[in-house]
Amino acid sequence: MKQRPGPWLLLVALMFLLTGCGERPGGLRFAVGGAPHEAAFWQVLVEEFRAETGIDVRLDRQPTDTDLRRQELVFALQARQSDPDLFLLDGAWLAQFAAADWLMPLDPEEMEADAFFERVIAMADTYEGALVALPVYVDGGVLYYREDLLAAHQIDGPPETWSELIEIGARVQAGQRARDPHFYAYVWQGAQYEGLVCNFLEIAASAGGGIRFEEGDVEIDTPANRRALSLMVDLIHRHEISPPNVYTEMKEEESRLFFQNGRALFERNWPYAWARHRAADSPVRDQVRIAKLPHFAGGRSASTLGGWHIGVSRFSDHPEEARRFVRYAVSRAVQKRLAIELGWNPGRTDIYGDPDVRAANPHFAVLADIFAQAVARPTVPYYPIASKALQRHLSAALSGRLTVAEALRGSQEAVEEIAATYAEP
């Protein structure tokens, strides 16, 4: 049996909690999640900021899971708590937080908003004409590919269209199956979660479609979107170049590991996977390259905008100090360090051409072009609920439980009902 802590230990713990929750003059609480090494880096930055400005900043560690991080923040903001003063937000939350009037507007000139990707600021960080956050880390879907396998099959480079991906993929897959009967040409995120919507949006946009919820006008069930969802279904069931477990279990890490273990030619994933693929213990470290995602003939490549943004709580009791920390976090010097030391993709465009950054991250040359053409998920406050409905219907189409037409018609009807509910006075 485990021993119970003595009374003195309980007293020490209580004192720690009481002092940890106490307010300090000028002190800030900054909520961050992510991997341990990311939190450790933020700790270094806040200590340097404290030494430079005399403003105390304390980290509130959040879970790694994105949904749990959002729930924690929603709970605090709904209660109008003064802590945390500022936090990192997933781009998909911004409209919800802004519509609820939880974010303090920021001055574009003071924050050097012109130094950031214009499309990112317009699509994600601006709500009803006001700047409400700034991108600390920009994300977007990219295509990873095995350069050695393309060369072995006399293929010059990665595909530009989805038809080329299918043709090249089938050819290489047939050749590799002699060595590995479980080899597949293309892995991506098809499990029933937000990543499925991101994959669908990219393919739909590359067909000239997309997802639009504007003033209650829902646009999901369109010819271009049917073409996109048909392609996703066909990759698994008709062309059979994507494994069946794409729609049952493949999220980011499942896709990454499948590709990294040498069992796929192409992989759709986020830029974070680059460092993992190039790690010393990666079987494909010298063979993997990065490119834009394919598009339909006559269309253009599209990448779903993701990433993390920094915002200030409307209820902060230290608003000036919080805005000062935001300026510090998105400054050129800090963004450069985030790029070199963490491999993060900065929100500032002036970092991508920096010689030191390029030396540490040669793939940034491709990423800058991808981010400049990113497409955003709908910026409406009810997006998280609408996304859940869309995920269910897309998943049903991938599994064969619904036809493509039924899935998109069902999505349209479900989201229209959600939009109407939010439009009611």
Contents of the next structure:
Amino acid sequence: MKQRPGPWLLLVALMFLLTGCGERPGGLRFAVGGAPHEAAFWQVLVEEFRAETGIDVRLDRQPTDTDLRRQELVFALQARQSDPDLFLLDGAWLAQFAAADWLMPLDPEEMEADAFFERVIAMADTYEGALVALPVYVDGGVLYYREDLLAAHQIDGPPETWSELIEIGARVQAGQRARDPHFYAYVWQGAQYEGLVCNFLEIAASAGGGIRFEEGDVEIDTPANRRALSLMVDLIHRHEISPPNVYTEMKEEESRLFFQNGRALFERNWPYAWARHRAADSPVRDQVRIAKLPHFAGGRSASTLGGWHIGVSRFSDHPEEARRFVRYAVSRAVQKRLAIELGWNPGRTDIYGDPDVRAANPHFAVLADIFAQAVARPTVPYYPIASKALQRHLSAALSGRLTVAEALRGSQEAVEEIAATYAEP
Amino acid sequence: MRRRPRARAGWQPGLRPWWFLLPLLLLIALFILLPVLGTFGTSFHEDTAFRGRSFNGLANYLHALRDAGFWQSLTFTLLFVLVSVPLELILGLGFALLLDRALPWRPLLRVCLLIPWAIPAAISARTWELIYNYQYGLANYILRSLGLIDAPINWLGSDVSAFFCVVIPDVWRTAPFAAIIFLAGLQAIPRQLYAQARVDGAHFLQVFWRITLPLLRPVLIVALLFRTIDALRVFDPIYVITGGGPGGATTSLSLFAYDYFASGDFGYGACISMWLFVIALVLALIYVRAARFAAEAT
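Having seen the form predicted on its own, could you now give me the structure of the form predicted together with the partner chain?
All chains and molecules follow, beginning with the one already shown.
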């Protein structure tokens, strides 16, 4: 008699299905950025961590786009999934995650919180008095400039103030136009997205302004902020030293390429651009220098704080191991390697003076200063929503549909409404 | 004498067809009905990533009415439909009339026509983005090579030109879809009608107005309905090309809702989606009613 294989096959398939679903490979899951060199770096660390502690960590590669990364994490955490156990967070949405109670509090002493930039820990990583994350690497706006072009025009250093930037920029641009009719003095990030708010914030802070919307106390439509936004509009439309597509197309990579192709004198960007500008295939490799961003007369330079923080999920089923990995990831040894191997800027201050690090990254001397002066975006959980409204109004001022005064009054009203809707009752 | 197959005449379907339909119905329920109902439910809640979920009745809907951003994107979306759908249908009809003739290379032409429709929307939007690019875009390159402009044009810089920069990719991509529907309609028109018209000495415009267009009306309504609903939901070209800018001038309702979902307010995002759903439903009902009137009139 022939045997019927049907029921047996079904049973075996079911068993595979059940074991496949029920059992998760042991160890931690860590969500990191998907850029190839970043993932490769973490892969090495994760293997060393396993060799040292016997704890398995698996990497989940995320998209490079910040918004997409947040979405992935929000969906996982909203569903109270136990993986990822650990993730990297953008400072802009840290508060939202903390308010949702998705982050496990960390012990400042165990994590050596004193070793990090004090302002960063205070402004970004602390929520309602509790330490909820640690800065793995920090970011802030910096000014890149072409030393050769300044020298050719007998200018001895980068501009200190915005009016110097405009004056020098106009001169060099006029001189360069004969060779390149599309040369512009200054490129930055003005497209309608989060980067626009970052650019605005540091210019505002350099005029003594800034934005605040904590506890129903909204402060956007101020004289200093009007000065800052006017400057941004004037750079494009009045002085014409920034290209018109600053407010339509320029995000980080667009401005980096513009500068790197030798078509601009100054560029505002994050520190990541340094390594690309200095790469072997970069046409401005030997001419590029780095400096603090300019400020208004009587003000002081400011940089918007960016960067990525490491946090532990509230729903992790291995919290002890996860905390151990955090400690490892922000340890002095690992942070030093981050600086030397990736050229990224550690969250720990004690790395910047290290001789090996200085030898590999001479520009760290400038950066340590910049990060110590960084300004943070408001740490309210509804910041991402308020930011969208700000982006719309700032962009309308840059495109000329709204005047500077209208745009800031509109931002003020919109954010007041948002704050009233979402602030704690 | 052969007997007529009795089984067929006396066949009682009973429940059997439903069994065959069941998998499909389950799929529809699972992937369309449930999410729509879920969104409907969420729209009556305050539901944020940071404060949790609680019932708040019509608060989201009332908030939308006072929200300048909502009105801006509603206006843009309706304008987008009003401009892009007629363009798509007129172009589609033109293509269909061309392809209906016995042209040489007809199969090849048909394939060419369908290429834009076959390319994923996000990818074709990326291509258009490169065409519009200020520095190295094709549009500025051509105009400059022809000596028509001295300085490049910032295509995405003003509200009006940014509007057309997102309309054009949508028309380019979907006119072929309209063409295919129209072509099917055209090929169903009896050829004798044309022959008779020719015998009567009718001008080709008369033929078009008196024969082609009236007989194409049912197909036209279908194409209009599909394209309107699809255009209302426009997302890809905007997300890729303008990101909703400048100053929110090209933010469609879908993008507006998406921004709220992505920023952590699911309740308000769901409410915007429901507005979109209601608008689409009302327009669909109007079209269907109009089609019925038209059918009764003839």
